[in-house]
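Just one chain follows, in the form predicted alone, and it is written as structure tokens.
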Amino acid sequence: MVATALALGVTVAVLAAMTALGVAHSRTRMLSVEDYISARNSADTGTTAATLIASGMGAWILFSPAEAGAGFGGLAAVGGYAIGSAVPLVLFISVGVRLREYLPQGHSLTEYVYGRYGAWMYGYALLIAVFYMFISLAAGMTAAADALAFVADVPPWITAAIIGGFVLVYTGYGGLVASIFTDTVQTLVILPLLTLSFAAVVVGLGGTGAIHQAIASANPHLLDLGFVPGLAFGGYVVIAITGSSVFNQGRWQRVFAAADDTSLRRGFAIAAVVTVPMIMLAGLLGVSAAGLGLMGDAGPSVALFVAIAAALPEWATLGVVVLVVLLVTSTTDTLFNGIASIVTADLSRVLDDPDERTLQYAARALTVVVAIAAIAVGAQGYSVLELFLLADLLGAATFIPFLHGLYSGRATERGVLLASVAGLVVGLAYFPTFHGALVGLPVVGSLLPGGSFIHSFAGAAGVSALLSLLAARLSDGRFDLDSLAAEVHSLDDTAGPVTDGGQPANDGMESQGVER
């Protein structure tokens, strides 16, 4: 085990470097409100791919895929997780182009849903988006806290507080511009470090041939691509990740940040291709830890770290500490900025001509509150996979009706809202985490089916999709999708430039820019 003080020193050094880079880059530009929350049309193909990889490949990659391989179905489960992580990126190639076409000045998913459907669906989607981003923040903090506690016995609350504090500094100062820049730097470090770490562990465990032979002898089901529990896990993870990703504001921001449609298509495609082998490698180490009998009393969520501890010398785990810190900061800054951007974009519409100070304080206040709550939850050590599944169910029940209105003018607010709620009810009826409590309810409890994740997620998505399509068929109305552009305007229409990493420009007139 690495010395606690050494691990903390490395953690602080990495975070300080990222913070300095983010702040320094922001100081080189005159930043408007638009830069802070959308960085519109600024990211070429490489930058788009890099920021998607870094913001999407958080510290959870060191926990959830390995946990899937060790505890939920071996190779088949890992394959499903890899595919599930790539599908949303492929989906956003089509969705993103349409968003840019119909909302050329868009900033957030809530602007789309308010303009397309109305206030009720807006409120429902806002609840899902904020809840998902909060759970993602908490899961990232949990992953980092678990990693450093396992590697160096660092108290979880210290890890969560240090990471949250540093990331708040540079995202509050530089907004999305700082986030995208640090994402690019992090990707250039994360990918080779991740690859080298995996390669070193495989060599340390005896090589691929020895690992395969040992697993095939002791636990052959872990290598069986037709293993039914693994296939079931893979199936519902595809639905779960796709559904929740639609409500990740960080993805929407990067759609508008892409330089043009070509950069969007290529950037999202590259990110999808890169994601699959990274997930597979992480998951295979979990399969190795379980198949080689290394787990002992450890839970499946730390399977990858069990393999690392068995394969690498103590000093080499410092590289893992660096990797964990980079991975969690790359997603945390995205989520902090995503929450702030929703607040800023929505307040500019809801309030009557809000001034700079109102937008600034509201965005920062909510971001800090959510960050503190995420740090508190992250210090508790809950299962990362279970945290994500809880948020994923809401997304799975809603994402098809939610996106239906982007492709069909016949989709209505009442139809998609009822479809989404009905899908959620079906999903909850099967959801194993709540099943024990639900079956105890009078009258209804005895009628509920047995708990099953695959039935929960497939049922939620399937029922909501069918009801949304049925409601659209029965609708006589036609929504003009071209009218969406008039619902959303550039925040720079009423806001002045922001300089020096977020300090309002002072040219003798009151600035309407937002410092974030």
Second form
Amino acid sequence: MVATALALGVTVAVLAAMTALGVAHSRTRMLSVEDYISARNSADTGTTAATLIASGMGAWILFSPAEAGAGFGGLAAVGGYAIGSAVPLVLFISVGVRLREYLPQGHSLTEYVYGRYGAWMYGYALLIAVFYMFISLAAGMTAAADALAFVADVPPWITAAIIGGFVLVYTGYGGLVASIFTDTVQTLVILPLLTLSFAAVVVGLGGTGAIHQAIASANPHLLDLGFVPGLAFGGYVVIAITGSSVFNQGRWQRVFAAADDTSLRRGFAIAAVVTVPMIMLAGLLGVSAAGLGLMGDAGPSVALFVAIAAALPEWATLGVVVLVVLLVTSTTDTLFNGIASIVTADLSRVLDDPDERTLQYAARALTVVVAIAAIAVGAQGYSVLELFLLADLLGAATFIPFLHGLYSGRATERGVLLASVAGLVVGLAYFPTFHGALVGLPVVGSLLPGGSFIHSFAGAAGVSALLSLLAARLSDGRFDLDSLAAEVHSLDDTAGPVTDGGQPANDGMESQGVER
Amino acid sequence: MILGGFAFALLVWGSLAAVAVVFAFLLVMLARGARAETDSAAGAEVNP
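Now that the form predicted alone has been shown, please provide the structure of the form predicted together with its partner chain.
After this comes the whole thing, all chains and molecules, with the earlier chain placed first.
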């Protein structure tokens, strides 16, 4: 175990460096509220890929894939996890290009759903998106706190407060512009550090030959690509991650931040390509820890840390501290800004013609509120796994009807809402987490099937997709997708005269920015 | 189907190599982007 003071010193140094970079980069730009929440058309291919990699790869990569490998089904489960993590990125190549075509001035997923469907579906999607992102934020904070407690005995509230505080400084100041820039730097450190760490662990555990031999003789099912529980786990993870990713505002922001469609396509493709081997490697180390009998009393969620502790000298654990801090920082800034941006984009519609400065203040104030809430929850060390699974199920039951309207003018609000709710009901009927409570319900309790994640998630996605398609076929309506562009406009355009007597924000470049 | 020793080694080292290749590609893309931005800024100074 590393000394607590040393680990804290490294943590603060890494966070201070990121904060300085984020603030310095933002200071060089005149930030309008558009820059703050959308950074529209600003990220080339490399930047788009880098920000997607960093913002998507949280501290969970050190826990979940290894846990899947060690605890849920070996290589088959890890493979499912890797594919499941890449599928949403591939999906967003098509979805993203359509979004940019129909919502050239868009900012958020809620703008799309309000313009395309209406207030009821908007409310439902907003609930899922904010719930999912806040749970992700809390889970990331908790994972980082757990990791630093495991390797250096750092009290969880200190980890949560330090990470949340530093990230708040640069995200509150520079918004999405700062987030994308620091993501790029973080990717350039995270990718080689993760790769070198994984390679060193493999060598430290005796090389692939010794690891394979030990697993094959002790737990051969971990190497079985046809292991049914592993395949079932992998299958449900694909649906769960894809469904919930659609409601991650951070992804939508990066769709609009890409410089053009080519940058979007290539950036998302590069991020998808690198995600698969990264998850495979993290999962393989979990498989190795379980196969080599290293786990002892430790739970599968810390399998990767067990492998690292067994293979590397103590000082190398400091590299893990740096990794944990960078991984959680990159997702935390994305989620801080993502949640704040959803509300800010909607404020322009809810408030009566707000000026740009009002929206800027609102965006920053919301970022502070989200950060304080995340720190408070992260410091408690709650297990949010069950809530995370529920958020995944909500996403799985809704994402196909939600996106259907982007491809079909026949999809109606009533149809997609009905399909989503029906999918959720089917998913909940099979959902193992709440199964114990649900079977106790009068009348319906005895009719419920047995709990199974794959049935729950596949049922939710399948039923909602079928009903959404059926409702669209029965519908007489024809929504003109081209009319969406008129529903959403630049937030800079909404500004009237600014409070200091200046000109409206759309009069020129100088008035679009708020100099700080 | 149980993964053999060679396939296991290929999976591990192949994954590491794949990440390294993508990282190198990403560096090239970022360098190109930075150069384009610099050129564009220099152009704007010459022709404001």
